[in-house]
Amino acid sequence: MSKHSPHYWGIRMALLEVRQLNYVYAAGTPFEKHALNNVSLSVEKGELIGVIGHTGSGKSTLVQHLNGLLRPTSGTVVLDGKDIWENPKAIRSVRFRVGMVFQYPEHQLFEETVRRDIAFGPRNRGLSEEEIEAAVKKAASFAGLREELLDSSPFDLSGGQKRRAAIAGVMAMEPEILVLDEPTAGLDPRSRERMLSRIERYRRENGTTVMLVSHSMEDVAAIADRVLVMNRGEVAMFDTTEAVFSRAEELEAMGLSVPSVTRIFFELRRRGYDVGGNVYTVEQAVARLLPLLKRGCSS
């Protein structure tokens, strides 16, 4: 768990909260599905949450509500103590506050330039122009973007650019919860330890909230501090990283995997190997397993 964690120091500040929330697509028609049931969490200010499960699970449509870009067909989503739906014409302000950075990048760019996409979110709060270009700057630093790139237009970029233009165009707008749906997809693997890196020091550095939507196991065990698993429109685990990758068989049994490095250590120890409890990342099993080769050379 990362000292960032609230959960590290023992202080449990309820940032949001969602209550038996069910939302329903199509209702009274022969389409209706039901998409969500009773879901019902809590997440408190400076986590990061990983938010996993197969296609068709809830997750996005979960994440939609969270900012109210869905509405809740029952149960309320509450942000800092509030019901986010408590004044209809004040949603705008709460999409400042709960950033949202969808997986397609493509479909959240459409100024001409990076520039101003990027600076859309600030100016629309208000700021100077001085301000405004601080703000940009900052973001796409923490996004990775290089600052040669702010004048180009969007649409000349590469799917990782377009990704990270997305990205630091919400950073800017400098939420309290980030919201990432696979902000890692299509990634080679430095550049997807890049931007988990960057994701992570823009939590660290800003105090924010995170929740990061992945089908990489990877990814989620390598930053998060809790994971929420969806299940057929439900809660099926919402606990630690290390809590949740423990129970390897009930996620098979939901179409979902453990990290890869996990499974190894889960076939090292079936063959008898004493390589200790679980591990979840790279980093640990290297940990685990140095001093047992040393120990191996000596003897």
Partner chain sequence: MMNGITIGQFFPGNSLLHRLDPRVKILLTLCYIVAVFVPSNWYGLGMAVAFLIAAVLLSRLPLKLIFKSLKPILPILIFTALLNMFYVSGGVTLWEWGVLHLTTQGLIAAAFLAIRIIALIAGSSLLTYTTGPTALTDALERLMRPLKVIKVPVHEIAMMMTIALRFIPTLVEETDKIMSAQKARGADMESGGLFKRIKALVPILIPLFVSSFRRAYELAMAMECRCYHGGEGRTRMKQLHMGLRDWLALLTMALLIGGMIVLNVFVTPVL
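Please supply the corresponding structure for the form predicted together with the partner chain (the preceding block corresponds to the form predicted alone).
For this one, just the chain is written down, with no partner chains and no other molecules.
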């Protein structure tokens, strides 16, 4: 690590910072709605943040501020030490640095071939043809699209393939931060798991910061470093996965729930079984329960 790296000195510089963000929909009309209320948070490079919250909690509104699709009513979004709205004309350049995958992204496909659709972002960015080709191939492999699919029409793909093609389209812009809004919505459990491991692998190999918006506690618990909990337009919690899920009662009060395995472990502990600390994934649970079961059998 070089001496110039902030990490060397033990200072972690935030890649993305949101300061005192407020957003009001339809201001001045009877439909006025305060969607975000004094939201502040900071995200470091390479982190994987899970964003959870009830419908209407403001999580989608928040992430749309990160790449300048929405302009804050007040407050700032700071990317790499610079306010993204410093120069409103240059807001497009922010969109390449903060890639955003919307909910049901498969509905945005439009090109004649998958290859050209994935290339839409990089081409808008102004990359050369060779760079575009390389970015498309790389993104397709991260998203789990076989190369022979690249020359077919996106409308001939299966639902899951379409979703992956659309995600590849954002990955191909090689953003520093990748925001995914419900990338596993409507997928079967197996595709879900695969999708999450692809995202995880993408982050690991590129060092990209990832923000994963999700309803599913299971998804978030499995791969996130930290979890941001939104409630009624405010940050309710922003802490490590462990710390957040240990506050199960507060989460339930917000209409959220901890992963089912975690709940089972709570209940086991309540009934007096010594099952140790919190558990968020099935794998963890298996590792914790197997020795207990073996001990139980031998006694």
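Residue numbers count along the first chain shown, from 1. Rigid core here is just the name for the largest C-alpha set that superposes within 1.5 Å across the two forms. Computed from a predicted model, the values in this text were never measured in an experiment.
- With the core held fixed, the Cα of Ala222 is displaced between the two forms by less than 2 Å.
- After superposing the rigid core, the C-alpha of Leu157 moves by 2 Å or more between the two forms.
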